[in-house]
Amino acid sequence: MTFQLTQIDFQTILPSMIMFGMGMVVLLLETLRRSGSTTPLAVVSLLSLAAAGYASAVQLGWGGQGFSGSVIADDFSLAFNLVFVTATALVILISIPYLEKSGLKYGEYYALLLFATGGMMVMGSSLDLLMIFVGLEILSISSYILCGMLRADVRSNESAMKYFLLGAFATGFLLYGMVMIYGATGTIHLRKIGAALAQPEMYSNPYIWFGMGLLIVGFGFKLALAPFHMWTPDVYEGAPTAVTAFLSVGPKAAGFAALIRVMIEGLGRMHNEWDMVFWVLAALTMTLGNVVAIQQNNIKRMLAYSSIAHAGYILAALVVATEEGLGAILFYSLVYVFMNIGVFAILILAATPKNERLTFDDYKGFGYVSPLLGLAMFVFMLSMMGIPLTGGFVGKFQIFKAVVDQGYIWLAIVGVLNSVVSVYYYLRIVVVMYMQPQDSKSINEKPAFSLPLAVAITASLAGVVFLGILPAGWMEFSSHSVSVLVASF
């Protein structure tokens, strides 16, 4: 049998294709770059993602397979392509001055980022268990050396290293997974694992069950949840800032894609099986990291086990498996990219060269200082809270209505128990902007103004206020886009 490239072939992957081509051109572009900033290379990345995106709009109720059935372009990987688009376009911004304050004049940081961008896109897209997990590693090796490009920094090494030790590890366990389950099916394309599970007899093969149950430790690393959470606020606090923005926002994203694609279109008649062990891992990954993350006095730290604990959340939406669970997970993925990249932002706009100011004492005093950053902060950790008026609040309470209507009552309780212990840490650096006096070394003065994070964090706020006050559009969107992948389980 010949195999003939064809025009369908690279139009459903044309979205990582640009990603992948355009990070070649920075990385020719910097080399013929002798001095100087590397803004530019940050307007080129910019400019390929606002193609990718607009690649992705117009691909909207397509639909299209290629490479043999390999990948698809349907509105679910479209969807999650444009949020993908969105958290690296803010890093980039963000980015711009991080480079300038650490000294970094590495322009292949930003052909990593469409790098890691591009694997993003093919985790979503694939409907093969071997595409997923070219992605992943296309993703994952890029964020390896995005956590160590602070060579002279002993923390960004010791982060690089630990994320790639246990990031390799995490990769045995999902690919000794997927070879089990080829094993006892035959296949590795998704929606015939799902026809060969049609047959009784298959259940009683037990390469079946160690299959997928290696295949959620290896998920259950990537997407830090807990008890396979251990890497998360490590590789966090000694990645540099701009890579620790990128990494809570833009891998979780494609993990969950990847995620909902394996247990849906793959593993979605075991739904009776593996939605209790997802409701186990929910409740345990929201409330230790919740409960851990009140301990923390280093933001970045309390911002790793903040991660861990939306990832809970996230889950929680994923063990009803409906089209209205599925589609919060969508929407509260966006909401996530806008809150958690905005409070990075004003991280970074904050610092100096010699000092990173991530301790809570270091805000002691900061909304009288700076109040619009001051606000912005404010209003970042309220949508974190899930207060009404912000997107955090609606994508939480349209996880919580999924939970509900399918009878997980008691799923929906540890989720809302695990918000209000949440206000405690995300109200605590509100408090101390506001209500705790100055000190000689807290932030005493008001930061310099940049343009690229004034326009990060601008658009950040924009994201979580519209969100919160009018969901409709997106939440629509997002119900419509999962509705193809529902339709089949």
The other form holds:
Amino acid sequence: MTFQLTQIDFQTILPSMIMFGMGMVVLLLETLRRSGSTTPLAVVSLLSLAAAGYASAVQLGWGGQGFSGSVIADDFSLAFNLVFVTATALVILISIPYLEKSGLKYGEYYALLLFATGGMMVMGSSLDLLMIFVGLEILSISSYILCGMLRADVRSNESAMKYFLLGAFATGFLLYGMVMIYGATGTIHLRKIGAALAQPEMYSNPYIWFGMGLLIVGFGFKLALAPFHMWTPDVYEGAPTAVTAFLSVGPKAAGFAALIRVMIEGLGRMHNEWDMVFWVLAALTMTLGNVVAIQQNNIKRMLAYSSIAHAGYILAALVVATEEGLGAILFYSLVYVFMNIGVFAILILAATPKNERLTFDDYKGFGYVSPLLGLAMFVFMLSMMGIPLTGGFVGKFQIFKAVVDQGYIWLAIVGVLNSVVSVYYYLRIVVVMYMQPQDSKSINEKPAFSLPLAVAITASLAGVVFLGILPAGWMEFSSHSVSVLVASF
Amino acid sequence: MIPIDHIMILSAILFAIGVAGVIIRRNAIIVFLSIELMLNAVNLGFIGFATHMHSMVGVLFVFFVLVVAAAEAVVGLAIMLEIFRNKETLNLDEINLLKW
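What's the form predicted in complex with the partner chain like, now that we've got the form predicted alone?
The complete assembly is shown below, putting the previous chain first.
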């Protein structure tokens, strides 16, 4: 067997190569930075994200495969690349003031964000289990470091430690699942696995069943699905706030991209076997996320549980595995990026170096202290609840429509009931902001203006409202993007 | 030749010992060691299947697992060092500022 690298090979991984290359450049620039702020590095990172986004956009509609078919640049991976780029760009914008406020003077922070984004791109564009594993690990290892970035803060250390131990534990399960699938089908290429499953005698092979189960457990840990979610609130609470914003959107979207690849292109023929597993996981995840979120007093922790709940809604769309449902996953991922990072941007803007301002009580009367920020928070919360005219509504509507169309009525009922529960804790922050008088402990002066945060909040707001009022463009694009997946059923 | 089932049973036993170690032991280093044991069970499985099916892919996969495990060890031990510097303990029960 001869193996040679062609130009096509490198084109297929161009966006992630830009991320890794520019990450290296940022690391080099960091060594040249004697003193002063890290903001120039953030600008370089933003430019490289723009370059990667552009590279993804021009490749749309290509579908070339490289490296013996192990990576593919089809519209599915490129569309997800655009989501990742948007998420990371917004995170970098909110990181600039956050790093200043928390006194973090490490330029490596931006390099790690770029590496993590590259890892997410590899996950989305991989066609075999090995590449999914490599991409996932690039992403995870960068995230472990990002969580522990506040080195002197014990809570940040603890968050990194928990994320590291449970992340590595989950990797073990994922890999053992891959061993089993490899043993059963003799290949790690997803489409060949799909083809191998056409033979009926495959289903009497216990390895394929163990493999599927272990893969689901591994992905469950990585995506924080109940009952594998225990680490999420702790990690999200302890990590630096900007990193929490990143963790709750980027790796989630990447995990779903990889899960869709494995479950649709690889194990698609076993849909009738795995749909009920995901049914139960989705119902459990959204119920647990919403019910526990009610009791939280720390907004960051509340958002952690809310992100678990949203993962549950997205998983409900995977259960149906139709073009409509998978398109809804892509649509919702982008909406979730905008609304979640928007909320975190407001939290960072309100924080002071001495007090992070993360409890509900801090926001008493906030709607009068800063009317514009109060209004922005209100819109993000409406979108999280899924109220019409926001992107959150359209996303949820699409998911539940796809679920009902395929006859999973009860799952849709559980999902809608959960949305009702979630109104309680999302509205709570609105009630606190507008209906409770300020006191000595709450925020009593207008947060100082910050250009990057203003850009991030405006962009998120625009995204949420635009996707709520004119969703057709991104909706059609997402359902077109998932249509290139070679479903094996 | 050793039958594949024997290799997989050994690998499953190693994996189970690793999982048990993660759940039972309270020292972060030992927990990490148990995770490494799980990864080595995975490697054994890949080698076993690769030999059994005369396919090189499994062998290749093992190299990637080894490299990733090394990278993970670097980051993990750095995190533990940092936590030890601040708290002087690696007992997971005492690392409990956040609700576990």
